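Presented below, as structure tokens, is a lone chain in the form predicted on its own.
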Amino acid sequence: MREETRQWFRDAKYGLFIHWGLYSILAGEYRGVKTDKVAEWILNYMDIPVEEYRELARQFAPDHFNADEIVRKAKEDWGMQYLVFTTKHHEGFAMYDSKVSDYNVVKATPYGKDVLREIREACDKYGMKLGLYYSQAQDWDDPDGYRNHADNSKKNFRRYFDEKVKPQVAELLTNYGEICLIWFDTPMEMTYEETKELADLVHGLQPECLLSGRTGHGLGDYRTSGDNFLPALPCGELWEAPATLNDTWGYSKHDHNWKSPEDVLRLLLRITARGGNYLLNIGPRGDGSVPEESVAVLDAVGRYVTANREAIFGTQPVDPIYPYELDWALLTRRPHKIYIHVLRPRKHATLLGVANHVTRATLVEDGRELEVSCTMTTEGDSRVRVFFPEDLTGRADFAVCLETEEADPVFEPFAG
């Protein structure tokens, strides 16, 4: 694999993660029942009969869907560098046309259309990279699947492991353009020997694909983190953090607890601040259409994404890490610049133990200049100071670039 491949990823960032499938219909509730279980894995724990939860395909008529505008959001709005869709999840429905199985969005619905074709085209439109999640060992519709908390010690897994996984991976590597990355799953019982097969696959078709860390057996090409979990320092490699706004990944119409605008830029920016990415969620409705709450949140951290592109775009991670906690701001590097994203109204911007020779400041969203001093202070700390205007003290959504003499950053340990 490039290292161009690596590189883009690395400087990539911040995606879209889109679930959507049958699981939307339900929203959350089975017979007047709500799950208080992630929606998308309604089929598994409400143990619904699986002749039961294929007649919801029936249903399955999303007119209210608009590939062209979720993508023009997630790349011109809000900011994002990739997408990923849900191309296969767990309840083993393909959301694409598929020659392997008729259980798929096109021959078992009125839609009849294929939504992968129209996300490809929108994201050729946009020039938005396109990844793929595909669930390669669970699939509670095939008898042979593996499945959460059941015996699966009778199935014989190699024979849906022949039949469907890799045909259907074939076909979307295959049939759908340049794939950037394909995210498995739940890899459960796969052996190293499967997974290999199916890593093996992948990059045979398609080189310069990437693969998730839930490939399995260490395989994937970057690390990806617990749902919702982040490492707490820079991990050196490639690595990314799934993420909901709410608390799950599939439509629920029950789950209000969405995460603020100020919340979310907060973990974009600590991720984008130990060299990670942050792949943020969707749950599409059962019609196709976004929550307006997902949209509203979006749209707020999409505004400080967009006007300060150039302080987390291809940044490198803090490291050395800073050793002071600051609750006010975080912090983001390049070759001889230091960012400092102010997220509470200040007067001024103090970071102690600097020890840098800063030769500019300037605010990243329009390029003025700002007054900066570089200073000792009475304990021998070095310590740099932005003052800032009358217009920025009351704001908690910048971030200022300090230019600096030295390449890397320069700071000196606790004071003690």
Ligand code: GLC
The other form holds:
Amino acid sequence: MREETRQWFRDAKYGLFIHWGLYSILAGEYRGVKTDKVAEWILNYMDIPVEEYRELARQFAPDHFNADEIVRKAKEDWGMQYLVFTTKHHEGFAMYDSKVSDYNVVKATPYGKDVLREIREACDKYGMKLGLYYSQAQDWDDPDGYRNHADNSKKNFRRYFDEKVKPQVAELLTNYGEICLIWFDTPMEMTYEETKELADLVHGLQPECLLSGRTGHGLGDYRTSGDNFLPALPCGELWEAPATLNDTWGYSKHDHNWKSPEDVLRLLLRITARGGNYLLNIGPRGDGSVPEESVAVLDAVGRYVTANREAIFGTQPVDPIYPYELDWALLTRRPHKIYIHVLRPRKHATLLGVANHVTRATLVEDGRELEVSCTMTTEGDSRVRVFFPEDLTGRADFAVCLETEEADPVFEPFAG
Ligand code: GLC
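Rather than the form predicted on its own that you just supplied, could I have the structure of the form predicted in complex with alpha-D-glucopyranose?
Everything in the complex follows now, all chains and molecules, and the chain you saw is the first one.
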């Protein structure tokens, strides 16, 4: 793996996850009963007969799907640097033109088009890196694919692995151009040998294709946190937090628990400051449309991200961490710069315990110079204070850059 590949991932910070499959048609409900779990697991949790579930493919006619618009918005409006698409989720259905299994979007649906090809072309058009989610162990359609909440002891996983998994992963890495990462998920009871075979297959076909942390047996090229979990402290390794905008990955018509733009921005900045990437999900409906609430939140966050790119992308972990809780701001950094992301209206930004020699303060969005003072308080704390002109004092959506003589932040610990 080239260092420049790892550096790309380290700098990327923000990606779009797209969960779209036959489960999107059911939208979190089966025969009038709502699932209280993630909607893409509905076959498993509601024990839908496989033959009945397969019939969903006949309904898949997403006339509102617009790959070009989704990718354009992700890149240009939302500020995302890569995209990960579910090519085969645990349901076993291929959302691409698979020659290995006819249970796929081209052969088995009235839509009849290669969704992944549409996304690939849009990614090439807008300069978006493309990653592929592939469920390498669970397959609820194949009798020998693993299934959570079931007895897998009688399954001939090796047959499934040799006849479906490896040839599908091979065709994905052969037919769809440069793939930045493979997002393997839920390795279940796969052995080290099987996992190593899969990792070698990927790197044999595309040596610079990163493997997610859920590849298993420590063979991933980066760490993947639990769903919607992020480490509490900065972490120098490559890592990514997969996250939802509400509480489900696949679309559910019953899940309206949307995060606010401020929730999402704070998560993005926390993950950025801790050295990770935020892989944030949308779940298109069965008709291919993207829930309007998702778009509204991502548009709002995107206005901030695109106005403050340098304060997010390519930044380093804030390590040591700033020793004080701030409810009005979060910090990010790069050499010789500390960024203060102001998320509550203030007359000025005051940081105690910063002993850096600050040479200048500017507004990131337009480069305007701001008045800054570096003093000692009467209590004996180092204090940096940036004064805001009238037009900034009522705002809660801008970033200030402190330029420092020192390459790294010099924070004075509260104790010890
Ligand atoms: C969990 C779920 C899966 C989802 C993934 C996203 O592994 O099983 O449905 O795709 O999280 O992180």
